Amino acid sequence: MEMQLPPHEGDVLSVVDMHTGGEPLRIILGGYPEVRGDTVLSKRRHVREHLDQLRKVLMYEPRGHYDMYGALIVDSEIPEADLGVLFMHNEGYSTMCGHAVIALGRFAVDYKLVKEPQSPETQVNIHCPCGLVKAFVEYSAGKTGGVRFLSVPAFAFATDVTVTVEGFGEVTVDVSYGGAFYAFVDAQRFNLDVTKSRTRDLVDAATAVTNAVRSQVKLHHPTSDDLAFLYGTILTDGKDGFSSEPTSNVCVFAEAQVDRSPTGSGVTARVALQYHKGLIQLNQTRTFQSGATGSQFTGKAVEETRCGDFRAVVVEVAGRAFYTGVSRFVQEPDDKLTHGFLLN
């Protein structure tokens, strides 16, 4: 039986769903009105101020869920970019998302958003709100595979900062940037284990840290004020020194949203932090494991650079993304829940 849309009014929202290391990505193909703005950052401001109801329709229940993640493809002002992208989640709009870049790299090749694919790798230039990110997609015999990407300049913003965390007292954290800012702290500080403790306990601790850092540490980014916000907190297993063994972490971002993957921008920021502390060297590959699902990314610092006054590195992150389906969503005018809701 051929699937047909039910009677409906309004535009159809068409999406392709993927996941990277268990973390979902809903790529929006159609149904959005024109996104205005001369730059990707100005387009981000436009959707936040004028089209936010559509983020809720696609990210929130009943079409999504509390931890859904999305990507809206837009035009880029950078000539060498193959596509621009806006990231969205339960709270709003991020500036960088590594798991999404890995999925979008494969998607761009499969959906012919780039010129003729090349073997063994096809380069895809993705303009994220934080800047141009170069992805390299394995391609052989017409099939796409794993993806690696080179980050924007990543840097340690502040190390060994003491903040007062509600319910936990004084806690020492590091803050690092990998396309977005994260606070890092060893989960053992809260008597937690990122691979064994209850997710709720990890979320509560990480959220308390995020709230403390947001209120007590003033962030700034050398190139744009739009990038100067704390995205979330990453709890680690404390194994930051170089090792061939995987190191685990759990990222809690946005509005207490839990990343199922090791977190691509989080891995970028963590590698930059480890490099800054002299714990790893250039081209030393580390394996980062999600405490939530056990999925893995690899990461390594490949080049020294600068970002304003900060000593920075370009980080290579690699992983796999997989398709889960395609959908077309409609809104019925008499559906009182059509604009979406969340259960906290």
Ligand SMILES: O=C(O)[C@H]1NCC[C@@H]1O
Contents of the next structure:
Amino acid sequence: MEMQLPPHEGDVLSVVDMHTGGEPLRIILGGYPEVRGDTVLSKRRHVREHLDQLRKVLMYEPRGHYDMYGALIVDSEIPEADLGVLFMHNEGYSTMCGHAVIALGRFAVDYKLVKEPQSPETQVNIHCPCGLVKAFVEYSAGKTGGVRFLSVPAFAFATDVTVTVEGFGEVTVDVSYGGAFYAFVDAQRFNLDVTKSRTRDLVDAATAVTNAVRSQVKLHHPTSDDLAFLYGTILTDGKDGFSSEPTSNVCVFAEAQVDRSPTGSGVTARVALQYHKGLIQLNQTRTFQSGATGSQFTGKAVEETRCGDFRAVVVEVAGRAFYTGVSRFVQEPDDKLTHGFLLN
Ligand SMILES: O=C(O)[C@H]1NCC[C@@H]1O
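Having seen the form predicted on its own, can you show the form predicted in complex with the ligand?
Let's see the whole complex now, leading with the same chain.
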């Protein structure tokens, strides 16, 4: 039977679904109104203020779920960018997303958003809200594969900051930036293990840390105030010294959303932190494993740079994304739940 659209009213939202290390990415192909704004950052403000109901339609139940993640492709004001992108999740709009860049790199080549793919790698310049991210997509015999990307300058913002965390007392955290700001804590501080503990316990501890840092530490970013907020907390296994063994972490971001992947922007921030502490050298590759699914990314600092007054590094992260399907979503006017809902 041929697929036909059911009864509906209004625009049909069409998407391609992928996952990177288990973390979903819903790439929006059509159905969105024009996103106004001269820059990718101002487009991010525009969708937040004027089109947020569409985020809920696509991210929330019944079409999505609590931990759904999305990407909306937009025009970029940077001439060398192949595409601009806005990221969305259960609470709003992120400034950087590594798992999405890994998926979008493949998608951009497969859906011909770049001219003339090159073997063995095709470069795709993706303008994220945090800045230009260069992705390199494996390409041979017409097929796309793994993706590595060079992120925006990443830096340790503050180390050994003590905050008072509700339910846990004083906790010492590091705060680092990898396109978004994260707090980092060894899960042992909460008697938890990122690979074995219940997800709910990891989420509770990480969320308490996020709330504490958000209210007690003032963040700033040298290039834009839009970037100066804490995106989430990453609990680690504490294995930050260089080793050829993988190190595990779990990222809890936005509104207690759990990343299934090792978190590309988190790996970027964690590598910057390890480099800042003298625990790794340039070009020493580490493997980062998701405590949630066991999926892996690699990460290394490849170059020293600056970001305003911060000593920063360019970090390369690599991983693999897969397609899971395509969908067309419709709405019916008498459906009271059409705008989406979440269960807490
Ligand atoms: O890989 C990343 O960077 C992202 N995954 C979900 C949370 C982060 O934005």
